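Take a look at this single chain in structure tokens; it is the form predicted alone.
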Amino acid sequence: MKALHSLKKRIEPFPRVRLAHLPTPLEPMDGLSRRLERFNLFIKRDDQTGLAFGGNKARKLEFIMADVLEQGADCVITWAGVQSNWCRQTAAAAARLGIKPVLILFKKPAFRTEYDGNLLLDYIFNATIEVIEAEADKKTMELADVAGIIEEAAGKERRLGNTPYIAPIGGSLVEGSMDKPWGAIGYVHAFVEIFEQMSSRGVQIGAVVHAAGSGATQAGLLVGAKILSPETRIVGINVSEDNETMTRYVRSIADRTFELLDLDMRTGEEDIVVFEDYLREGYGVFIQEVADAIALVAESEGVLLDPVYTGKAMMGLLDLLQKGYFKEGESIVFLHSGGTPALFPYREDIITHLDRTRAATE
């Protein structure tokens, strides 16, 4: 196919370091499809990318870490929450390339900071870790606060004789030291994989459903779909921001990605599909329906999801299927973006809820 060949040629020249096991498998979810009866569900296993327990950030980091090396940096500074998948995989990629990882981790007052889950892995990778507690009445740190804290960390590294690279949260927005949407390019490449894998089965992709966190995964998938399969919807289940903010992120990143690919295309309002309904009390807050979704997929497929991203995305997908958002018989790809180390810090909430649920059905 001409469009497929052309898109691969546009991606090929970009600097890249190989960090992920690609292509990741795309598997039918036969057990779950049988339970739901009217839909053909598939799962794209980006939890199997291989870098530090896998996850979607490995694809982004292949291009971002190449940019780190091209800029001559010997230290990468980034930030996110205390159980960040992005920070865990950034620390792993930096360790692999002999680069110092510096992680600024923000926590809400109620969140625990024991060395568990992703935070334990950050420690094992010997990342420099600073944990900062947000004020109780703030959903997250204000942007100005974050910028000042990151610049202070960068200044400290410069005084130590290091050359820092500031990588934006999630490898998504074009800011810090990243002047191109490298994270999104990783997910344009991912859509190429999905398209080829589904085409080899003779299956048309109705939709790709994923957890929308910082915008680059959805933006990259959207760009790939508009080029290769315009009828495919990219459906984001919002896990971190309000819809207005997430839509703005995705549009900005996608349009910068079209520019980087030298394509005269833009995103329209109708292209960006994000559901805010499943965010509930906010990012990282335990939801009982998420534990139910995790258990359902584990029991149906032998696949583990996580309570912050993929479990919430699956909760959203199951609800949308029930409400008739998707057509009967439609083939839907669920992107498993990783994050399973976060199961462990949430274990008490998960066990308590599942014990109660299972006892009620006996």
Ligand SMILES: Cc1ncc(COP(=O)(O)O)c(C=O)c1O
Second form
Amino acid sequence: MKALHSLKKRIEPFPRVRLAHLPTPLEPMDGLSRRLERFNLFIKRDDQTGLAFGGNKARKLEFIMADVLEQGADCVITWAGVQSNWCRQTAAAAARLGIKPVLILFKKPAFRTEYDGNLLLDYIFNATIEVIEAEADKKTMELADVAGIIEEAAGKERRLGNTPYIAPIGGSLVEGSMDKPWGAIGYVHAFVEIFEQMSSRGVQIGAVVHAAGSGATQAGLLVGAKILSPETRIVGINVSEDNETMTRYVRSIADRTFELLDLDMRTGEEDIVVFEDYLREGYGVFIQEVADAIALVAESEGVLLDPVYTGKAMMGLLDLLQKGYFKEGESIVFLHSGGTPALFPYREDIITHLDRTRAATE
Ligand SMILES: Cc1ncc(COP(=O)(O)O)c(C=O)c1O
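Moving on from the form predicted alone, please list the structure of the form predicted together with the ligand.
All chains and molecules follow, beginning with the one already shown.
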């Protein structure tokens, strides 16, 4: 197919460090499809990318770390919440390449800071970790003083004789030292994989459903779909932003990605499908339906999701299926973007809820 060949040729020349185990498997979710009856569900196992327990950041980091090396940096500074998957996989990639990882982790009052889940893994990678108290009602991406805090950390590294690279939160927005949407290129490539895997099964992709956090996963998938399979909807379940903000992020990254691929294309309003309905009390706040979705997938597929991203995305998918958002018989790919180390710090909420519901159904 000409479009596929030409897109691969456009991605090929970009500098890339091999960090992920690719292609990741794409499997039918037979157990869950049987339970839901009218849909063909598939799962793209990006939790199996490797690089410290897997996840979507491994694909992004292949291109971002190549940029770190090209810029001659020996230290990578990034930031996010205390249980960030992005920070954990960045620390792993940096360790692999002999680069110093510096993580600025923002802690909201409800979040715990014992070495558990991702934070334990950051510690094992010997990342330089600074935990900063953040206001409860502000999103990490919107904290007013982030830029100043990161610049201060960069100054400290420069005074130590290091050359820092500032990688934006989630490897998404084009800012800091990243002047091209490298994270999204990783997800254009992921769509190529999904397209090839579904085509080899002779199945047309109706939709790809995934968790949307900082926007590059959705932007990359969207660009890939617009080029290879325009009828495929890319459906983002917002886990951290309202629809307006997420649409802005995704559009900005997607348009920069078209540019980088040297394609005269743009994203239209109708291309960006996002749902904020499942955000509830906000990023990382435990909700019972998420624990139910995690248990359902564990019991019917033997697959583990996480409480912050993929569990919420699955909760959204199940609700949309039930509401008739998808056509009967449509083939839907659920992107498992990783995040499972965060299961452990949420153990008490998960156990309390599942104990109660399981006792009620006995
Ligand atoms: C497990 C997991 N899934 C999904 C996402 C969302 O990806 P993106 O930030 O590209 O929107 C993230 C990170 O933000 C993540 O850690």
